[in-house]
Each structure stands twice: as C-alpha cells, then as structure tokens.
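Only one chain is shown below, in structure tokens, and it's the form predicted alone.
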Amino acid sequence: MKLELRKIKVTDLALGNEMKFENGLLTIDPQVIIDGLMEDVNVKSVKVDIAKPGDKTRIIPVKDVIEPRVKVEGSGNGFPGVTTKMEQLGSGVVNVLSGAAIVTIGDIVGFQEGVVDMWGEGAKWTPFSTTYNIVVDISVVDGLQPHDHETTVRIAGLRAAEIVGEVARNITSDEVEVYEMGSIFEETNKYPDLPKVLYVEMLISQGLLHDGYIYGVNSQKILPTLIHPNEELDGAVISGNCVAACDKITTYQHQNNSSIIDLYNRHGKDINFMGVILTPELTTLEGKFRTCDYTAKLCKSLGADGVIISEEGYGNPDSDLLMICKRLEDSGIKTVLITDECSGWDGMSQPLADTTKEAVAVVSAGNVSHVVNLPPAEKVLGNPEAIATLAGGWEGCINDDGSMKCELNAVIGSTSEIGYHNLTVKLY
C-alpha cells in the first residue's frame, strides 16, 4: 500500500462568509457547517466558533478532535463504514489541512470529557493548544437515548471534518509525506536480517463512552485484528472514547498516530515494521483471556521478534497490557510497553493497577493525577461548570473568578499512550 499525505499548512484561522484557504489563512463560513450537520434529525442546534493558539480561550467539555482532510485520489473518502459507504483505506492521495482541527463540544452523555486551554499553563499540557481549532458545539434533540446521543455527536464531528476538509481539495500542498509498505512477506524478503516488529494498539472497548471504532465496527465486537499501518493513518480508526480525557486517543491522534509514524521512520533501517494489531480492552475476565491469548497468538504466528504495546486508559486496562506482555515475553518475544501512571497527587502511589515481573521495558506518558492550576479565561467555548463532573475535576475546583484546579485527567491528550503529547516522566 502507498499512502500520500499532502500537507497544506494552516497558519491562521478566521470566520467569514465563505469557505476558502489562501496564503495559510483558513476561512470558515459557520453556516456551511451548521447546514450540513442540521441534516441529521437528531441534531437540535449547532454553533461554530474558532480558537487559535495564544488566545485566552478555554474549550470545555471536549468530546473529540478530528483533522480535516479530503481524499483526492483513490478509494475511501471520509470515514468509510461511518459517514460514507464501506471502502478500503490505506492507499491513494489525501490533502490535509495540517494544523487545523475540528473540536466538538456540547451536551454530554456522561461525566468524562475534557478541557483544552489555548494559552498559559493549560496550553503546555495538551497538543491541541497548538492547532487552529474550529469548535463545533452540538446540541441533540430532547429525549434522545444515551447511545443515540453519543452516536449523533460523534458522527457530527466527523461530518464537520469532511465539510471543512473539502476546502483543501484543489489546494497545492506545502509538503508531502509518503507511507509505503508491501506485504509482510515482501518486506521480510527485502529486509531478512532486520528484527521483525509489530505494534499492538489497545483500544478502549467497554461500553457507552468507552469504545473505539474500526471502519465503523465497535471494537467490543472484534477479535484482535491485523491492519496495515496506512489504514489507521487514512482514517480507519476513530474515537468513541470519553473515558479520562488525558489518555483518550482522539480521532486526530489516530489519524496521526505517532507510534506508527515513528516505527515507519525506522522501517528498513534497523527494524522491519510488520503492521498494527488492534486489540480490544474488555471488562470481563473471560474477555481479557480471549483477547490477550489471541493477540499473543497473532504475534507468534507472524514471527515477531519484538512488539510495541500501547494502552488506552488506565486501571482496568492495565491488566490487559501486562497479560499480553507476560504471554509474549514467555514466548521469547521482547516487549516495550507505553502507558501512563495513576500515581496520586504526590506521585508516590502504585502507578499501575496490575504488575508482572516480565514488564522490564516501560515508557511512561506521565502521571494522570498531577494537579495543574488554570487561570481564568477571557473567553470560554462550552460550559466551564462541566469541570466539576469531569474525571480529574471535582465540586469546588472552579473559583469565582473562573480559574480552576484539576488533574491532568481532565486535560485532553495530556498523557497520550501512543506518544502524541508533550509529557513524559523522569526517574530520579
């Protein structure tokens, strides 16, 4: 498969009465987005605003972040299996509005969404303080059941990304990234002496607000599945996860999965990167044994010498992470784990809910319990009172002047376990 991502660099953002891109400036006509999303009978109202890096703007509660793109050559425009008909992703040419992002907010189903500050202390903890954000505030019709509510908001964000992405269709790119890889057999023949490395990406798969989707299929319903890396970079994996905001993998982060990109950069040099195994994180013991055993079987069957494993979430999924690690290490396959830690405000608590002696190579994405103090914003998009019910917030954590104290738990993308963030941990 060969995937060409043509990056069109967005360096400024404005509202206007037309959709256009010129000299780095992306101009958004809110009514175009509103009209497109209001076609869904479950959407009651839509508001559109913008937030730029450095603005003293707070966005809360964030549902998802999506990169606007358009496929200009090849199959699979949009999000096949979700917003468009099912087609194979992973090849062709995609024009990308690089630096722009759709950020969805609005009525929430549960309690676990997140916050993005575009300036100051909060900005340094989230990667989405550096993107030019088109903020889409979605309200659903009264009486909608929770699952339908979640689906409506999730799909509205994807459709907004498609609408904005169309602006890029006929724009000349600033740079081009090419991702090309043949079959496992072809790549092994090309690089017979390089260690064979797989990437196991664990996806939250635990019910309402706790799911990932692959070509529109809820990850709860899959066995561990091998995909070509290009498929995820091309939009095959999307987020339906609103567990702790810090380590939810947004759709934007799937589209730009930094673990995949880093492995691609090493491919053919010091490793043979063989592909991605998507593994569901289930809640039952039976489910954990099934998926962990099956993941290990796939890795062994493909002849992996080493496996990178990234987690999504913490607590319950820690067991899956370490069960897979133990099975692989016992089979002679070296593992490296990417996880964050829930170590308490002082950093002294047990970082993971489970452990195994075979976990000897672990990359930390930071402590989700670290407390940050966020100053008052000049502009708030959404509802600032939501911080009291977010994971990482609490009743009384917002002050009368609008400043707030919260854990990194509440900050979108702050401890991303695929590495798409700004944080790590030092050992002293």
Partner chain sequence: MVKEIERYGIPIVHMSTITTISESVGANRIVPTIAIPYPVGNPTLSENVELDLREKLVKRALTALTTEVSGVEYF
Second form
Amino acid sequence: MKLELRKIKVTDLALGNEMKFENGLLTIDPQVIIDGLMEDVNVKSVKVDIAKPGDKTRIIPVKDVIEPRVKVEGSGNGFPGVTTKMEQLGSGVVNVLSGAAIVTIGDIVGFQEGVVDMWGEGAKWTPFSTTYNIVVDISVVDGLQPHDHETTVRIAGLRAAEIVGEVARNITSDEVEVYEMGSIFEETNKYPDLPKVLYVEMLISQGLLHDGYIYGVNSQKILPTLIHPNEELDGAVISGNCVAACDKITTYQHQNNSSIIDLYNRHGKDINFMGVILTPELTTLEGKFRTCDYTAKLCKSLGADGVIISEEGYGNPDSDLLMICKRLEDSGIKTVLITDECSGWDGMSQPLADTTKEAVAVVSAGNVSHVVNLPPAEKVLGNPEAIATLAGGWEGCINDDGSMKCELNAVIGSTSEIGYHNLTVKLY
Amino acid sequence: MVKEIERYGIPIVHMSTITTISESVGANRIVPTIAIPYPVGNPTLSENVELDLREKLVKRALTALTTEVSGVEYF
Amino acid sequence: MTYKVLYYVNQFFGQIGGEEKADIKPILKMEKVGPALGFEQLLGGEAEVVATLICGDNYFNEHEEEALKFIIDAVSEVNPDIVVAGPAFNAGRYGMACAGVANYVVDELGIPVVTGMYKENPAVDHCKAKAIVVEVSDSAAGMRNALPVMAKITKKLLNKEELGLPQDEGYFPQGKRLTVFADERGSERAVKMLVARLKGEAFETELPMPVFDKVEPAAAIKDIKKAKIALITSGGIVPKGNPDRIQSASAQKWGKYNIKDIDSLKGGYYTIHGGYDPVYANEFPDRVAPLDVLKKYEKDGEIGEIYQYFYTTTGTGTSVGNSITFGVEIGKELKEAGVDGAILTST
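Form predicted together with the partner chain structure, per the form predicted alone context:
Full assembly next; the chain just shown is listed first.
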C-alpha cells in the first residue's frame, strides 16, 4: 500500500463569507458548515467559531478533534463505513489541511469532557493548543437518547472535517509524506535481518463515550484484528467521543497516530514494522481473556520479535495491557508498553490498578491526577461551568475571576497513551 | 479499600468483574460479576431473569462471607 | 536575614562519649557541636547553626516518646527554619533516632528535615518520604563527602528552590511520581526503548511495576441470620443531584446515604462514575449495588440486618492513596457500628 499525505500548511485562520485557502490563511464560512450539519434531522443547532494558537481562548467541553482532509486520488474519501460508502482505505493521495483541526463541543451526559487552552500555562499540556481550531458546537433535538446523541455529535464532527477538507481539493502542497509498505513477506525479504515489530493499539470499547470505531464497526464487536498502518493514517479508525479526556485517542490522533509514524520512521533501518493489531478493551473478564489471548496469538503467528502496546484509558484496561504483555513476554516476544498513571495529587500512590513482573519496559505518559492551575480566559468557547463536572474537575475548582484548577484528566490529549504528547513521570 | 476494611477484622467480599485487579489489590473473597457497567445485572435479560441472576450473585457473596479462607478464593 | 538551623546528633558525634554514654537523655546546647561546625561553614553565610540537640541512641530507641517530647519542645523553642540530623551512616540505632526526629518534626511542626544515611541503613525507609535523606557512605570516614551534599540541599530548601532529580542531587527518592516534560514524545521514547531491547542494549523503564501488599483474611461470619451487613460500591452510585459532589473520576471523597427506609436504589439514585457507560446503571442502580436483593434477604430473614448506611465513591482514576484513606475511614465507621461483614461492588 502507498499513501501520500500532501500537507498543506495552515498558518492562519479566519471567519469569512466563503471557504478558501490562500497563502496559509484558511477562511471558513460558518454557514457552509452549519448548512451541511443541519441536514441531519437530529441536529437542532450548530455554532461555529475559531481559536488560534496564542489566543486567550478556552475551549470546553471538547468531544473530539478531527483533521480536515480530502482524498484527491484513490478510493475512500471521508470516513468510509461512517460518513461515506464503504471503501478500502490506505492507498492514494490525500490533501491535508495540516495544522488545522475541527474541535467538537457540546454537552452529552453532563460530565466527562475535555478542555483546551490556546495560550499560556494550559497550552503546554495539550497538543491541540498548537492547531488552528475550527470549533463546532453541536446541539441536538430534544428527547434524543444518550447513545443517539453521541452518534449525532460524532458524525457531525466527521462531516465538518469533510466539509472543511474540501477546501484543500485543488491546493498544491508544500510537503508530501509517503507511507509505503508491501506485504509482510515482501518487506521481510527486503529486510531479512531486521527484527519484526508489531504495534498493538488497544481501543477502549466500553459503551457510551468509551468506544472506538473501525470502518464504522464498534470495536466492542470485534476480535483483535490486523490492519495496515496506512488504513489508520487514512481515517479507518475514529473516536466515539471522550470521557477522561487526557488519554482518549481522538480521531485526529488516529489520523496522525504517533506510534505508527515513529515506527514507520524506523522501518527498514532498525526494525521491520509489520503492522497494527487493534485490540478492544472489553468490560467482561471472559472478554478480556479472549482478546488478550487472541492478540498474543496474532503476534506469535506473525513471528513478531518485538511489540509496542499502547493503552487507551486507565483502571480496568491496565489489566488488559499487562495480560497482553505477560503473554507476549512468556512467549519470548519483547514488549514496550505505553500507559499513563493514577498516582494521586501528590504522586505518592501506586500508579496502576494492576501489576505484572513481566512489564519491564514501560513508557509513562504522565500522571492523570497531576493538578494544573489555569489562568482566566478572555474568551470561552463552550461552557466554563462544565469543568466542575468534568472528569478531573471538582467543585470549587473555578474561582470567581475565571481561573481554575483541574487534573490533567480533563485536558484533552495530555497523557496520550499512543505517545502523542511529551509528558512523562520522574521519581522524586 | 477492600484491604483497609478487612484490616479492621471485618470480612469483606469483593464483587467485581475484573477479578485480575481484585487479586492485585489484595481482595481475599472474590465473586466474579457480569460486566463493568452492570456488575450485578444484565440489561439484555428480562426483568425476572435478571433478578434471579442478581439473587444468585448475592447468595455467592453471602457464602463467601460465611466461609473461612486462608488466601484468595473465588465464590 | 540568615536562616536558622537546628542540628541533631547522637552522643558520639555530640562529643559526650561512646557506647557507654548511649543512654543519656536529650540535651539542647545553644552552640555548634561536632559536625554542626563543619556544616555551618558549608552554608556560606546563608544560614547559621544556632543550636545542637544531642541524645543517646539507646535512650532514644528505648524511650522514644519521652525523647520526642523533649525534642519537640526544644525545636519549638529554637524555632529553626530547618532541622539537620546526622549523617547516621550505617549506624542502625542512630539512623532510627534521626528518622524518628525527622518524621516527628515534619509531621508536628511542618519544618523540613535533611539527614544522611547509608543505603542499607534500615532507617532510610522509615523517613525518606518525609525528610530528604542524602545517600552517604557506610562509615564516618565519609563525613567529608556527606556534609557538602547535605549543605547544598539544605540551602536549596531554605531558599525554596525546587530540588532536582534524586540521582542528580544525591538523595533517596521520596516516592513522589511527578509529571514533567520530556524532550521527546512518548511514542518516540517507546520505539527507542524497543529498539534498545531488541539490540540487547541497556534501557530504563519509566514506570517500575507497583508492588501491592496483602492482608490476612478476616474470620468468616458465624451466623449470617444474625449478622449486620454493609453495602459499599466504587461504582459512583449516589442520590440524584449528587448532594456531596463526589467526583466522576479521581475521587477525593466518599459519601454515605441512609437506605434504611428504601427497598431499592431505583428512582432515587444514579451514577456519576466517569469510567463506564452510565445508561444501564441509571436505569436501575441496583445493577451496580444490589440493595434490592439484600433488602429482600433481610425481609426473608436470610440476613440479620442491612446496615442503614450505604457507602459509595468513584473507583475510576482514583489514586490508591485516596482509596486507602477511604477504606480506613469507612472501615472505622463500620467497626464502630458493629458491622459483621461487608459487600463491596466495583465497576
């Protein structure tokens, strides 16, 4: 498979009367997005706003982040199986509005959403303070059940990304990234001496605001499955909106999965990167045993020498992570795990819910309970009061002047367990 | 929490789905349950079948509390 | 202004005598004695050692309560900005005395303490979480190397500067896992770590696996028909409106609610837990905390009594430290209420 991502660099963002891109400036006509999203009968109203890096703007509560793109050659524009008809992803040419992002907001269940600060202290903690954000606030019709509400918001965000992505259709790009890989046999013939490496990406699969989708299939319903890394980079995997915002993998992060990209960069040099195994994190013990056994079996069948396993979420998925690790290490496959920790406000608590001695190589993406102090914003997109009901916010954490305290828990992408951000934990 | 309550000499049974974690955190009496969002229920069942399921699980918990154990034991 | 330091030593370093003087009671000297002299010179005028506390090692270990009472009074009187103890090298009883002083001063007075010990001194584990314990050699021959490190850290603490990493500064890690920025993103670090492992090169995990302790099982209930049973959940089931504002994740508190007069949680309760799909629990909270069945068994006489309070918190993202605190607090209440057994449900 060969996928070309033609990166069109967005260096400024404005609202205007038409959709266009010129000299780095992306202009958005809110009405075009609103009209597009209002086609869904479940959408009651849509507000569109923008937030640029450095603006004293706080976005809250964030549901998902999506990169606007358009496929100009090859099959599968949009998000096949979700917003467009089913097609094979992973090949072709995609024009990417690189540096821009759709950020969806709007209450779903009244708790559990994320914050993005575009400036100052808060900006350091989230990767989405450096993107030019088109913020889409989606309200749904009255009486919609929570699961339908979530679906409506999820699809509206993806649609918005497609609408904005269209702007890039006829733009020439400054920079082209090529992701190309043959079959496992071809690559192994090319690099017979390099260790064979797989990437196991765990997906939280536990219900409302705790789901992921592969070509539109809820990951709750799959057995662990092998996909080509290009398929994920091309939009095959999306987020079912978020709860604990710090480590939910947003759709944007699937489209730009840092573990995939960093493994690709070593492919043919230090390693033979063979592919991605998507593994659901289920809610039953039987389910966990089944998926962990199955994942280990796939790794063994493919002859992996080394595996990177990334978690999504914390708590019960720690158990899946460590079970997969133990099964692989016991079969002689070397693992590296990426997780985050719940070490408490003071960092003195045990970091994980479970433990296994085989987990000897672990990357920590930060303590989700690390407390950050955020200064008052000049402009709030969304609902500032939401922080008190966020996972990681608490009563009394907003002061009268608008400054607030929260745990990283509430900051979107802060402790990304696909290793998208640059936090870690040191023992003091 | 389980361990700290047990330290007072109060027998405690942990009804949990992810029993691997129960063991790690030091529960001694464990009743495996249905699923994370509904440990002692199952919304796909009819009302009386679901009630019967819950009764059986609670019964097991009571058996656990009335059984001497020397280490981790499942009920 | 120069900061005030109070120095703590044993009978030997306090120049009173050797083993034969190990049972002397604590004394406070408003002067610099033993290592305090050299230590003050290393502070470069930023701080002054105003007094030295001397106590026999045997006296401290055999009469800890009396010794600490004297010491706390002396520290309160001197009112130093910091207390420096030892270094105790590999001396077990001296180490335990330094640790005892350190923990007490930090806990009771909130004054920082710096001490020094050899890595195998059992006292290290007793006080490293509260005091800064500098790693020193195993004998007094290492005094010359130990004092400058202790002095450097003392000055930083006095000036409210943040200490660097334990291995860089020379102290034992206190067990605080602090979030910091790394030079590379997590995925890059993971790939590097994997490549190192595959090549058989050295690598260092960022998260050593936790070790969980065990507790002896409590004795079984003899007669369930007379027993008082408490229901507890970490599934975040609370009365609608969440009156105590329990957090949806990373809970900082627990709640207790009177369930004496209800037969089910249905209608009046819902979940605020942020870690699972709440729809099914909201429909019927007894799916998470089976009060309906427990009440039925109580009526049928199968259980003596359901304790009138139901305890609840959120398990997701809640630190083990907090859950230990919750367990200690809830367990105490249950004990005092004469509860015979408890059922804890988790999601």
